[in-house]
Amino acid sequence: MARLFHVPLSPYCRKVRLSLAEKKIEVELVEEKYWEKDPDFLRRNPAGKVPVLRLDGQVMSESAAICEYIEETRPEPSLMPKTPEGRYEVRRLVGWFDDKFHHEVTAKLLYERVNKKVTGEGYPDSKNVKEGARAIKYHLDYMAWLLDHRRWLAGDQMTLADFAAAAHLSALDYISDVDWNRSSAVKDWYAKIKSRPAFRSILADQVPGFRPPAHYADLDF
């Protein structure tokens, strides 16, 4: 069985978990306190980051590379389009959420409010929190624009781009940092994707000291 070293609210870990679940790959989840720099964990990934996946006799790190490996070795159901243009758009959007969205939103909301407390790094920086709260509005509006032109974020089929976005938004939703009333298109998209079986284990996550809102696991929110 595959083994994934992860942190429950890490968007990068969630993206990998969604890919594994969508492909129906059984996986053992091992919660890893990466900030403690355990020597065994650092041997698995000298970068000291999660996720780390043990699959097919290999130990792999970096979520984007892991997800593409899963896609190439387990191509059904497909999470990448058939055309080069389609695959480019998926990769562009995965990069958008894992880089731009992460730095402008996730790191300034989730990491300030949750990670600092969990890792003992202190209290949230109010300036960062305010900046993140402003930035997420821009990103939700961009998603709404995409969904006005497409059925899913990258096109007419659900792809890894949707999982990347949903991984970040689901983690932020756990701490009530997403205004779902800002866009009905984004809210409908999220309701559609969170109703998939692949999302079940993620919606069951519990982080000590933090209680998700009532709608978090509600499929009819």
Second form
There are 2 protein chains.
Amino acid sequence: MARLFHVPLSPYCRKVRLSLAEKKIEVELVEEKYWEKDPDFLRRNPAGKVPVLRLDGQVMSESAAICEYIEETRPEPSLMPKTPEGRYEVRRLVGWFDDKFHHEVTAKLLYERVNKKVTGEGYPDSKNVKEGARAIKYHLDYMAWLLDHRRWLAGDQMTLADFAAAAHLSALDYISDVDWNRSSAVKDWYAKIKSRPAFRSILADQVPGFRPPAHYADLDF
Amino acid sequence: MARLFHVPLSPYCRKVRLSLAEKKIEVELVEEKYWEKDPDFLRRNPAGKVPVLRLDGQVMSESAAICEYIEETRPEPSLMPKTPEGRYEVRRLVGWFDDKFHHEVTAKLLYERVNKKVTGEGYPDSKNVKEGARAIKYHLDYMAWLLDHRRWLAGDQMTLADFAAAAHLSALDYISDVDWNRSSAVKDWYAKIKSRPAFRSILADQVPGFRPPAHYADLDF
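Given the form predicted on its own, state the structure of the form predicted in complex with another copy of the chain.
In what comes next, the whole complex appears, and the chain from above leads the way.
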């Protein structure tokens, strides 16, 4: 069986979990305290990060590369459009969320509030938290603008771009950092993706010391 | 003709320039002072970053997505292996350089020494510069280890992984931050890639206020 070394609230791990679940690939989840730099773990991934996936006899890292590999080797159900232009747009948005959104929002809210406590790095920096809380509004507005024109973020089909975005937003929702009232288009999109069977394992996550809000796992939030 | 909005020492822009040149796609280079946040530029790319490429009537951003698009629409000469495992390894290494190497090395050396001056953000932070100078050694050793087993970074074929790595290293070489004596395997690899016609435009770059070392454009360095 496939095995994923992960931490529950990592958006990169969640994106891979969503891909695996959507393709109905069974996976054993192993929590990996990557910040403790266990030598066995570093042998698996010299970058020292999660996710690390064991699949098809390989040990793989880098979530974008992993998701493309899963898509190429298990093309159904498809998470990528058929045209180069469509695939470009998916990859652009995956980059948007995993780089820009991560840097401006996830790193400033989730990492400050949760990772610092879990890894023993101290207290949240309130300047970062404020910046993150301001930046997420602009990103939710950008998503609303995309969803005004499209059924899903990258077009008419659900793709890896939706999983990348939902991975970040679901992790932030766990700590009540998403204002779902800001855009009904974004809320409707999240309700759609949240109700997929692939989302179940993510909605069942529990992080000791952090209790999610009541609406976190509620499909009718 | 294709048009690329770029800055000369950006490794992400250089990676796209190398891809375009290797595929013999003519391109007009336009320097874009992205930090001045010109409204016309922000309309082209709401992420406010370079590179931005106009090609096939589209305006594209995110260097990884751009390079995959070029590869899919102009498959010859190929910069990606034929197997999913091979492509995974290329994407893993592109992620390694554009995320990890960037974060640990390029941001700490090039951005401190050059970008801060060009954008008027002040003086280099010596702590960052020291960390970057230490981290590049570990990365050169990792490259040497890969090149002990392989002709090119991701396998027996030159790929986007080599362009990603060469884009970062060439920008750092412009400010004399690469110790080519650390590994003969890495030096030989760089000599091979540097001598390709695709590299010419990069070796001709000039950044006002920063003169490259004599060996920068020398193929026999």
